[in-house]
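The data below hold one chain only, encoded as structure tokens and taken in the form predicted on its own.
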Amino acid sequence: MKPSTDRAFDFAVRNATYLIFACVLLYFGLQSPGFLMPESLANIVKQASFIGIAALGMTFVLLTRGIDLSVGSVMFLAPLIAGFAMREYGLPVWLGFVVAVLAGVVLGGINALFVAWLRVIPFIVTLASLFLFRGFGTWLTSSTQFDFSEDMRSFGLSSVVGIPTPIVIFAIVALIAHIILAHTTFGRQIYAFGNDPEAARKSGINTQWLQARVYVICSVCAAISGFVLIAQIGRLDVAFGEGREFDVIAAAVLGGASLMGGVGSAFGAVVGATLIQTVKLGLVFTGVNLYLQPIMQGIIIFLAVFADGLREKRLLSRLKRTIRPLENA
């Protein structure tokens, strides 16, 4: 492969998600000019906010070579606990938000206990907690719909200096996640652990405490995500958040987070979540059958995972080329 072609290929692999995003916007914009109107784009970001917030938390977990299948159930249970507290004690919405976050800490701590200290495989732990958390929430509601107060609905429909509140919360969480990952010692330790857990441990990093924190962060983000979505619809039923873990993982992977750990960013998770929502809304704008949405989403996720595989292969290939064999003495 020629050097110029090689550089172009590397650029395409590294920026696959952004290139796919640009192509999707161009395609739907040409099919329906109204799709690129500011109101439409703002609606995309608003609807992507709850998945994006959860995807930010999932990125922390994926960076450590883990996975959290319980996020959909946390999105259901944490706001439900906050709803009961708001109804029972007459708490305002902002205190309900705090309760949801604290519930996320507790639920994430349960996952952290088994993953970090008892060394159970993350897939098994979070699969079990997926059913445990949802079952507990179903028991609390007796499978009936839970209606939140009108104040909750007003909060979801409110805005800050003209920007919808869900987008503001999304931006704040994304900024905090970016600062942690890119500008703190904890963030550097996460990347180090994801690239080589054993080397990270030998370098003095408390890997158990690190793993515990990322699972708590993931559950807190899922709790905030569920609260933001419920604030927009004002109610919760037993199917709320069901299957959302796949959207969240897809958004993180689409954003460049590697399933092999050590690669990913907060900005990537934002782009991945927005891309998924762009595809969904674009299909509606162009009048495509809604049943095709999972197929289109699956194709895009496949392309992103394929690009991730190519990226890993290229990195390994370069690493091999930089290693010289020992010369005979």
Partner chain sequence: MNTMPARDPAAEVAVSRPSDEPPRPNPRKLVGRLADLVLSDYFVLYMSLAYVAVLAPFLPTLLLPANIVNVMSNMWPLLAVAVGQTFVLAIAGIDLSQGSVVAMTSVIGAALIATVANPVVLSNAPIWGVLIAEDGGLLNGMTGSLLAAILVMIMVAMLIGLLNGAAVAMLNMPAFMVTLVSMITFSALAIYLTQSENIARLPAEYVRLGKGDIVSVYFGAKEESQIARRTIYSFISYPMVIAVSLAIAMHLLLNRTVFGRYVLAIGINRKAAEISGVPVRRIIVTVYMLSAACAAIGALLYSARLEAGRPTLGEGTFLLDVIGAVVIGGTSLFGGKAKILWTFFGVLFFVLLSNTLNLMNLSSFQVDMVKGAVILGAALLDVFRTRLMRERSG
Second form
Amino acid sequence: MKPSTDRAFDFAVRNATYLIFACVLLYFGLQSPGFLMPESLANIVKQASFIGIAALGMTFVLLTRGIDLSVGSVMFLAPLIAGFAMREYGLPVWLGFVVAVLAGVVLGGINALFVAWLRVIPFIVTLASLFLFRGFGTWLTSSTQFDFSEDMRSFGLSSVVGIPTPIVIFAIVALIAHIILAHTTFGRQIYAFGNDPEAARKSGINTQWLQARVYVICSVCAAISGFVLIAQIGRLDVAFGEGREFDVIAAAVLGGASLMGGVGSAFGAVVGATLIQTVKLGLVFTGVNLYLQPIMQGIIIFLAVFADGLREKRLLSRLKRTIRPLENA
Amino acid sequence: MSDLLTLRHLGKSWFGVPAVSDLSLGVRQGSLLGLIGQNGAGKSTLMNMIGGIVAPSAGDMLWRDKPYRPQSAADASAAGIAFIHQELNLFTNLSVAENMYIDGFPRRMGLIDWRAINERARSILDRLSLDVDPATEVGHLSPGERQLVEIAKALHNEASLLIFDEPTTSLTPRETERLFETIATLRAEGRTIIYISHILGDVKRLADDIAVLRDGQLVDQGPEADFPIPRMIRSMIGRDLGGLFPQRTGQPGDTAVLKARGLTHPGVLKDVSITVRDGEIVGLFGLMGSGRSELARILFGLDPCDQGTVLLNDAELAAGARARIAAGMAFVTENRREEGLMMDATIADNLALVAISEFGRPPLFLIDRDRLLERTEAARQDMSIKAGDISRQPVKALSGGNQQKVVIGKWQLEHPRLFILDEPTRGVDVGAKYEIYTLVDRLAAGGGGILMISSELEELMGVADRIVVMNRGEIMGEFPRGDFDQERILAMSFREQAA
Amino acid sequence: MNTMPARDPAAEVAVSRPSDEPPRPNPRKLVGRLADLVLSDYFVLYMSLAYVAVLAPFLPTLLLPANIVNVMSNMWPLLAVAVGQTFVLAIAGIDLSQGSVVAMTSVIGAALIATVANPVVLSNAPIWGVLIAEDGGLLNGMTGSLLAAILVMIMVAMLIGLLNGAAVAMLNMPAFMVTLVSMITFSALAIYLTQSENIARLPAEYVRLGKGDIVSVYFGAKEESQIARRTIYSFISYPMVIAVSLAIAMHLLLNRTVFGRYVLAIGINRKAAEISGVPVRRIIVTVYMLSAACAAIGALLYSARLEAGRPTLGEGTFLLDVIGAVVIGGTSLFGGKAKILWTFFGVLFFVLLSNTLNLMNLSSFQVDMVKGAVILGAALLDVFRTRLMRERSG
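Alright, leaving the form predicted on its own aside, put up the form predicted together with the partner chain.
All chains and molecules follow, beginning with the one already shown.
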């Protein structure tokens, strides 16, 4: 390959998610120009906030080589507990929000207990808690829909200086996640742990405590994301959040988080979630058969993961070249 | 001078088997103690006790004359003890500065103070004369630079005792030289050092005192001046070693087993041609990064090669490792743990892996287990692998030397024509090395060709019939047995290093 | 010359669980016996038997022949699918797409051989007029149609497996993401192809494969047998024969053939396998194809039992059941440690668990909760077991 095409390819692989994003926007924009209007773009971000907030939490877990399959159930259970508390004690919405967050802490703590201290692999722990949490929630509601008060809905539909509240919360969570990951000791230690858990332990990092906090953060984010979406709907169905764990993981991976740990960022998670939502809404906008939509999503996720693999491969080959600085024969 | 660290009757047992027993030793303030011993002598257990990774089951330690009982790596680090491990504990996805401060960043208003850590890191790197930007990702550094970063990491919290565990295994001679200069600087600053190494010449050159461990006990110690290398070896293995190398039993033949011509791959090899005859042991010498391991992988078909041909018994070989194995090649990797063995599997399973496809028996191609066990047991005896029941014992329970014999043995079932041995004695202790040399000699005497790669020149001079020197992906020249000259070979391997 | 500390006698103990040996005498008798039991191949079977023994007094219906037949008939389809998953876990992979393969193949198989179809329901589906029309499926009424349909199902499955395997082996993509994508994509495709409708009216020979008896025992008057299903107890049924022969074949494949050795070698250390001449990529692709083919056999049994091809088959808790059963059996998610026998017992235990919880009149979500807890328990047990094993092998 010529150096210039080589570099172009490199650039493409490195920024695959953004390129896919641009293509998606362009395509849907051409298909129906209304798609690129500010209102519909704002709508995308608003709807992306749901998966996005959870994907921010998932990024923490993926960075430590872990996985959390229970987020869909936490999205369901934590707001439900908050709803009961609000109904029983007449709590205002903001206190309900606090209750949901606390519920997230407890549920994440259960995952953390098994992963960090009992050393069971995250896949199994969170697969089990996926069913435990949902089962518990279904039992609480006796398999019926749970209706929230009007306050809840008006909170969900409110806005702060013209920006819808869900977007504001999304932005705040993203900002906090970014600061933690990029600018605190804890955040940098998460990257270190994901890169080499054994070396992290030898470096004197309290790895159990680190892992535990990561799972709690993930559940808290899932709790917030569930709360924010339910506030917009005003009620909670039995099947709420079911299967969402895969959307959330996909969003985080689309945003550049690696399942092998040590790679990923808060910004990436935001981009990944927005991309998924763009595709979803775009497909609705252009009137594609409802049943075909998941297939398109699947293809896009596949492309992003594929690009990620290429990126890693090129990185490796580049490293080899620097070890052996020979002229091009 | 008083002792900085004192060990008193220290002991540690694993499941009733003592790894270290009744060990008493003092490390003088400001001195450099060379610690030597074979693999399994208890060095790493001892270091792990000092480092707070394992708790001693007997005895105690004094640090600056006060009782010292570390519960974790953090305790040791807080006391002022730092480790520079053989396998580096660096995070390739983080910057140099981040690696140095990973156990506690300086903060401003709760957030990491990037300016401060980059400045402090810069000043420490300057002291080690390592010219890299503290913000560089460690993944982009060379092995030697990484080793220095590891030392910088140890220095940032002003450790007073530094423990080097085999620090030179992945370094080029040039980088090793730089490391020794750094160690001299550290000593000038009054730091105390424990230096563990298999390279006895280095230990003798650096140390003030030498201590020898064997079977978990301190068997010999004294000032460096009283410790010629033969005494070190004698103490390490507990007896005199008749000679370091066995007598060659066979003679090289005239037919070429391997003929590689004009191997060229951009960035890796340039016009490499090499021949190995039957019964011949060809030593391939080169420094880390000279392309020797890359050549081995290309010959074996693991890595691609743009140009050139590889002939085995005058037949050109198809690409890919499977074709080359079928043609009669065997490859003993330099990385036993990651590429050579299935550590969790049994010895028999490991020995059988290469030849397994010959044991399928029609009509269903089920494996003939009796014949398989018979053949693997025969291979075990042939290789004199010291093990119990090979169909039950996992290979990870073996010593390094016996593990290496399993790696060689698994190829034996295929009766290969050419053996490529990449660092066959790495991580193997002195006694087992001799056994492996004997084995290599026997393989050659049986008519096979051997291409043996090593970074220990003495070893190649001891066993090879011919030494080929590589540098920067090219063959620089070769020396027949009668013509071996350490200085000339080394000089050839260094040539153009500066370019 | 050996410089290792004196050879630890415990090192001589097997690292793989002793299979064909009686528990060896141990100085620490009781503890040792207990450890032998926990490490035994049959541990999950013993656990299942103990579970039954404890519950039998409280659940009188548990041991009734009708219930035993019920437990068994629930076992066979799950066993077929779980056996395939065992191979994937053995190479340290994972196959999340088995459920979608079940959905796809059940739909395609049913569409091919349906005897009639209702245009009101299906005429909007993309397969209408291609695979299926008013006069039934494409193969309806042809000789050998049953066999042909099953072959097509298996081929479709293997095509999906090929895609999974190629992406994992050739493109080095993580198995979790690859099979996640095919789970999403092919579930959606199955639903799209039928526009979310079931395809019923399957021929009797097909249905028989899902619930037909070969040997059954009659209780009560013989003339009642035509109506009163409850009094006929099938002991050997078609699904049993199909699933058990599949399991035996796969057992031989994994334990007794070169292919199986290669699979386990890749699971333990892929790099070492590669250097030893194991055709790693080819084996990985084949394993994913096998996994999908097993899912197709499962789809055959499920859809024949339901007498319909259903695009939503394999959704929801199906994945949990499959992976849960395999992991409870003792197969490791990290590869290299897998046995079909373990999976058989894992499936038995899991089905038994669901069955008893149903008998206790627990609702489906309570069943899910208990299943979740049991999976956690099994994982904890595995942690304990690994530690025990390490202690024994020094």
